[in-house]
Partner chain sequence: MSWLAFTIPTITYTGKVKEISLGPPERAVKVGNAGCYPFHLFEGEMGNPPRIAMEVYDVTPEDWPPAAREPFADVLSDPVAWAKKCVDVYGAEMVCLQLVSTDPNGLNRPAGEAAATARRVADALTVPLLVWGSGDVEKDAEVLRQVCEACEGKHLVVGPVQDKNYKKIGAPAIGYRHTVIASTPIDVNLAKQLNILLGNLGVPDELLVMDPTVGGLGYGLEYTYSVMERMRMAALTQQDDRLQFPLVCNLAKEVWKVKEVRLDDPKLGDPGKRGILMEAITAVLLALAGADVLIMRHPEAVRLVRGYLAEMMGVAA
Amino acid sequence: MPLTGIEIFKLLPRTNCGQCGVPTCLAFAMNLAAGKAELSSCPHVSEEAKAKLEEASAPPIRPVTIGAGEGQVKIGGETVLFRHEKRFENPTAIAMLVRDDMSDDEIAARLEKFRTLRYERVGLMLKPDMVALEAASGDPERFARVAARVHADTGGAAMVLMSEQPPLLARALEAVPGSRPLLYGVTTENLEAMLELAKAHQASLGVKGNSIDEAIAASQKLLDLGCKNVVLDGGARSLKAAFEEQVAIRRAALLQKFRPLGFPTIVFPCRMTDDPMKEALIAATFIAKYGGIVVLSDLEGHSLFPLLVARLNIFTDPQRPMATSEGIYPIGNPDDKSPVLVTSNFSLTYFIVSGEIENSRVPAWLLVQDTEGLSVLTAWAAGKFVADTIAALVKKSGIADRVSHRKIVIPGHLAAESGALEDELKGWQVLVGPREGAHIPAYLKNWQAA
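Can you show the single chain from that sequence in the form predicted on its own?
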C-alpha cells in the first residue's frame, strides 16, 4: 500500500531546506504522496529512507526508458489526467512499423524516411522516435539481420522488437547488444522466459493482452516478480474501444492508484485501418489520450509533420510559454543592406513575424530577444522587452558585423522605447515598424523601395 503524507514525512530529513522546490518537508511529503513530486528532488534523504519511499515516490504511471545513448526514449511518468492540471511529462513516442518479411528495398526505403523526415521548429528538431520491428517471417536469422540493420541504419534509434516467441527475440537481442529495446509480446504463457531475456539485456517488456483483464494479470505477475519497466497493450483494435481503454487505464492508475495499470501504453493505429489519412487521425487521438507509444504503418511527411506539431503543443508546459531561442535569424538570404527587425521569443510571435517577412519576399535579419516566452506587449509591460534589454541584444548578437547600415526596426507597440533605444545604441537609427504582423510585407517593400 502507498504511504500517506505523514508516513513519508517521518522518513524525510525534516531540515526544511527548501532545495526540493517547496518550503517545508511536510509539503514535500504531501506532494510525494499525491504523485506530484519525485524523491530525487530531496538532496538529503538517506539511502534507507530511499528504499522505503520508492513505492510512494513513484509517479502513478511509472516512467519507462527504452533504448540507449542518443536514441533513448522516455515515456510514462504521468501524474495528471489533463494538461491544465499541471503538465504532461514525457511526449508520446512515434514509432514506424517494419516487418522482417518485407523486401530489402522496402526496408531500406522505410529506414531512409525515418532518418530524413525531420523538421526544425522553435529551435527544436521534430522527428519520429522509434522503429517497431515485427518478426513476421518466423525466421530467427532473418529477424536478427533486420534488427541489426535497423539499429545500424537509424544510428541506434530505440526499437520495439515484436514477437511472442522468446527464442526469436533472444536471437535478435544478440544481434543488437546494448540496445535496450522494448520486447513486445509478453503474455501470461511466455512471461517468465521474456522476463529472463529482459533482465539479461536490460530491456523493457511490452505486455500484450486480448483485454484489459489479461493485461492486468500479466502486469501484476511482473510486479510480483520485481519487474517495473513495463508497457501495456490492452488489445483493443478499434478507435472507440482503444480510446475507452486508454482512458480507463489512465483513470485507474491516477485516481485509484491501481499499480497493475500504472504503466505507459502502446497503441497500434496501424492495426485499426488501411486508410493512411484515417490512421493519422487515429494516431492524433492517442497522442492526446493517452498513448505512450503510437505505432504507424509507415511515415509520410504530410501526415507525420502535423502529428509532430500536435505532440509538441500537447506536451509543452502550460505554465511555461513555448519559446524560440534567442539569436539572429536570417530570412531569405539577407545581405549587408537588408533590414534588421527585432521581436520577442514567444513562439507564436516569432512564427507570425518570420512568416510575414517571408511573405514580403524581402530578405531580412530577425533579431529574437529572450523575453522568457512572453509576447511583445506582455514582455514590455513586465520590463523584459525595453530599450536597455534590446540594446544589450544588439550589442552581443554581432548583428553590427553583418550589416553596413545602422538601422533597426522595433515593433509598433514599442514606439515609446524608440528614443531611449537610440540613446542606448549610439549611431543607430531606430525605426518604428507596424503594430500588426500582417502589415510587415508592405512596410518592408517600402524599405526596399527606399
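For comparison with the form predicted on its own, kindly provide the form predicted in complex with the partner chain.
Next up is only this chain, free of partner chains and other molecules.
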C-alpha cells in the first residue's frame, strides 16, 4: 500500500532544516506522497526509514532478473490483471527441463534444440529463454558437471537450478560462477541455507510450497530477512488448481498489495501431464494467465513455435500499434517482371499481405509505406496513405530500378486514389487490387507484366 503524507512524515527527521528545498519535513512528505519529490533530496533520512519508504513504493509484483549477460531474463513487474488495462511488462520466460540423470547424449540433444529452435519474425527473434536443470541423480559432481555443460553449450542462458539440498546447489554454483541462476526450491526447512547461497552467488530464490499458505510462509520469511529476488510456486500440479493459483497470486499482489505474493511465479506444465500436446495447451494457459516462468518437459518446433507466437501476441503493448519498417520487401525471389504491390506498415496488414503473396507462389515486390502503424483503411481515412504519400514512396524507394514494367497495385480500399496517383507518377499504370488479403492469391495468378 502506498504511504500517506502523514505516514511518510513520521519517518522523516522532523527537524525542518529545509535542505530538501521546501521549508518543512511535512511539506516534503506531502510532496513525496504526491510523487512530486524524490526521497534522495533529503540528506538526513535514516537508512531504516529509507528501506521502509522504498518497500512501500515498490511495484506490487517485484521485477526479478535471472542470469547474467546476454542470457539474462527479466520477469515480474506486472501491474495489471488484464492486458488491455495497460500492458503486460515482461513476457513469460519459457524454460526447457533437463535432468542431470539423463544420458550425455540426451542432454546434448536437448541443448542443441535449445540453441537452434529460434525463429525470426518481423525483426524479432522468438526463442526459448531458460534451462531448468533438475538434480535427479543425487550426485553433486554430476549435477555440477551438467550445470557447467548447460552454461557453456547455451552461451550462458539463464538457469533454474532445481534441488532442495543446499550442498548440491552449492557445488553447482561453484561450477557456474557469476551465472546468477534461480535456486528452486526454497522450503521452510532449508530457507536459511538457501538464502546464504543466494546472497553469496547473487542468485534468486524460488519458493516451493506444497500449498499457497506454505509459499506465503516461506516468502514472508525471506522478506523479513531482506530478500527481494523471489519467484513463487504454490505447488498446484493440476491445470485447474494451477490456474486458480495463478489468479490468486496475481490478485493478492495487485488488489491487496499483499507483499508475500508480490513476486513473479514459476509454473510446471511438465508436471501436469505426460502428453506433450496437452502440455502445450497448459503452457499457453499460463502464458496468458500470469506465469512468470513456464517449464516445458522438452522442446519441439511444432509446439514451441505456436507458444512463442502466443506469447508475442499476449505481451504486445495494446496501446502501440505494431509497425513494420518502411521499404521494399522482396517475397519469393522476385525479378524485374514481378508485380509491385503497396500496403501500409501496420504489422498485421504486412503479415497478412506478405503471407498471402507467399501463398500465391507468385514472386512479388511489396512496398511498405510508413503509415504510422495504421491499417490501410484507417491510414487512408486519416490522409496518411494517399496518392501523394504513395507517389513519394515509389520515387524514393528506387523500386523503378528493380522492375522493367511500370505497374503498381494498390489496395482495393484505395481505389479512389488511383486517378490522382497516376497523375503524380508519370509513366506508371495504377492497378486496383483486392480489398481483402485473402483474395490476393487469385489476383496475382492473373497478373501480367506485359
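Residue numbers count along the first chain shown, from 1. All values reported here derive from a predicted model rather than from experimental measurement. For clarity, a rigid core is taken as the largest C-alpha set superposing within 1.5 Å between two forms.
After fitting the core, residue 258 CA displacement of 2 Å or more between these two forms: No, the C-alpha moves less than 2 Å.
Superpose the two forms on their rigid core, then report whether the C-alpha of residue 173 is displaced by 2 angstroms or more between these two forms. The answer is no, as the C-alpha of residue 173 shifts between these two forms by less than 2 Å after core alignment.
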